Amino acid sequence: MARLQGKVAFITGGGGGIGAATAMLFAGEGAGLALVDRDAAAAETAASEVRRRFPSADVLPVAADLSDEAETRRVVDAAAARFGGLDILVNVAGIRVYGPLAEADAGSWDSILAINLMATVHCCKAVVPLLRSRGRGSIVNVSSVFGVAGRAGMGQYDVTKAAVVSLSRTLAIEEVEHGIRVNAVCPGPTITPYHIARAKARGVSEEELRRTGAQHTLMKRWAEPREVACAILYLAGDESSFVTGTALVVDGGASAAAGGSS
């Protein structure tokens, strides 16, 4: 039997990259999907791709600004009403800000915190009562390997991802009595349409990006979004029934390589 048969997942950032790959993997494992993105067209396209691959999949594309707590609660409740409840929350939605911390201004802090941290907080808060009502559930929050190991030039992003790891651990402690498991996935460099488009804007082809962009990993390559989605699937499903409060690093050995060079 498919690993998520009969379960319903609410996936944020589902319009592309890791979120869309997770949706495709979950659909293949039998889950119903609420696929959420702030870009309505991206959510619709991702949902259409899932249906094309799995014609019987039950997929609800949702456009929402998850930085707004009231809107988050509205779309979570609407998805729960549509599917008859929720079993899994996967928080993938995130943005990036580039530059040193000494030059970061209040506006950029506000925007990245609103999406990378507070949208995750709002989703968890809205979904927890629904999972409690089931007596079980799984929350998987996507952090980053740089949420546990810093670097120069993306400090604001890394700070928010460190906060996501802390949030996941604390929520796991608070919700274990209700049968809810909470974990984080910490990906390393992952090739997504965002990175490909950003490289193209700099005159770098996808082929060149793939060849040169992840040399700091032991494997000397980028992860494909599906490789990260497989880790999310593990933590979302019953195979990880004894796993909670952990941060699973999926980075091709990047953190090991950094440790070995120090």
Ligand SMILES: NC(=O)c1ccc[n+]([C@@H]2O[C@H](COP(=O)([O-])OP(=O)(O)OC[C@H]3O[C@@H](n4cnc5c(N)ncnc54)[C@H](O)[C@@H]3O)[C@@H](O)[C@H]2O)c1
Contents of the next structure:
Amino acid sequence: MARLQGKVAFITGGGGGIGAATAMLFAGEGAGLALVDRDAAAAETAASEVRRRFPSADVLPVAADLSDEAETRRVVDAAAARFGGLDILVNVAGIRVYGPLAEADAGSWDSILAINLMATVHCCKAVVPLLRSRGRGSIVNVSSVFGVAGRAGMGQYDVTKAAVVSLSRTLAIEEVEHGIRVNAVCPGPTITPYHIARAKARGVSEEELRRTGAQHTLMKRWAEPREVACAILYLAGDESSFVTGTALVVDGGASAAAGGSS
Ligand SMILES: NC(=O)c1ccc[n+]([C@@H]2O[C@H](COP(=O)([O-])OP(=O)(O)OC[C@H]3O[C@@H](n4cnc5c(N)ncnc54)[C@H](O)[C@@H]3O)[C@@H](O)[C@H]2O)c1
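I would like to compare: after the form predicted on its own, may I see the structure of the form predicted in complex with the named molecule?
Now the full complex is given, and it begins with the chain already shown.
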């Protein structure tokens, strides 16, 4: 029996690397899917790829800016009406801001908080009543290993990802009585089209990026998006029925070693 047979998942950032990999994995496990992204073409492409691989998959691409609460409620309700309810919410949508905290301006704080934190908040708020009405459901929020560990250079992003871990924990405590589980996944370096395009823009090929990047992980490599999607699948499905309020680190062991040796 497929792990998500008969279930419907609402996946944000469904047009991006980890979101599209999650959609592909979920479709293979029998889930119906709403793939939501502010990039309409990316959501369409991800949905077509899923349909090409799994012709019987029920996939709905949706264009929406999830930093807008009213728009989020509208697309959540439309997806629930289209599929006859929702069982799973996966919050993957996110952006990055680079630079030291001492130089961070209010505008960049507003934009990264609006997406990385508030889009997740809006989606949870819109979906929770639907899950409560069924007495069950699973929410998986994508944070980052830098939501639980520190580094220099991406402080604004890391703050939002720490907030996502806290949000997931508190929501898990508050919603357990309604049968809703809430967990976070904290990926380490994952080689998505975003990173490949960013490297290319500074003259670094994908091959070189794969060879030289992610050397701080114990495994000395990047994760493939599917490896993160597998952790999301575990938390979304019934195999994690006794897991809630946790943050699952998927970082090739990068955070296990404090650095140095004796
Ligand atoms: N790739 C990594 O190394 C890595 C590591 C740790 C955490 N993460 C997190 O995983 C998630 C996905 O990462 P990715 O590398 O696949 O990124 P990505 O940029 O490919 O995907 C993010 C998607 O979110 C969408 N999005 C952004 N703002 C939106 C909005 N307001 N409304 C709707 N959609 C919006 C984008 O259009 C994009 O398709 C992000 O939250 C990221 O922070 C990624």
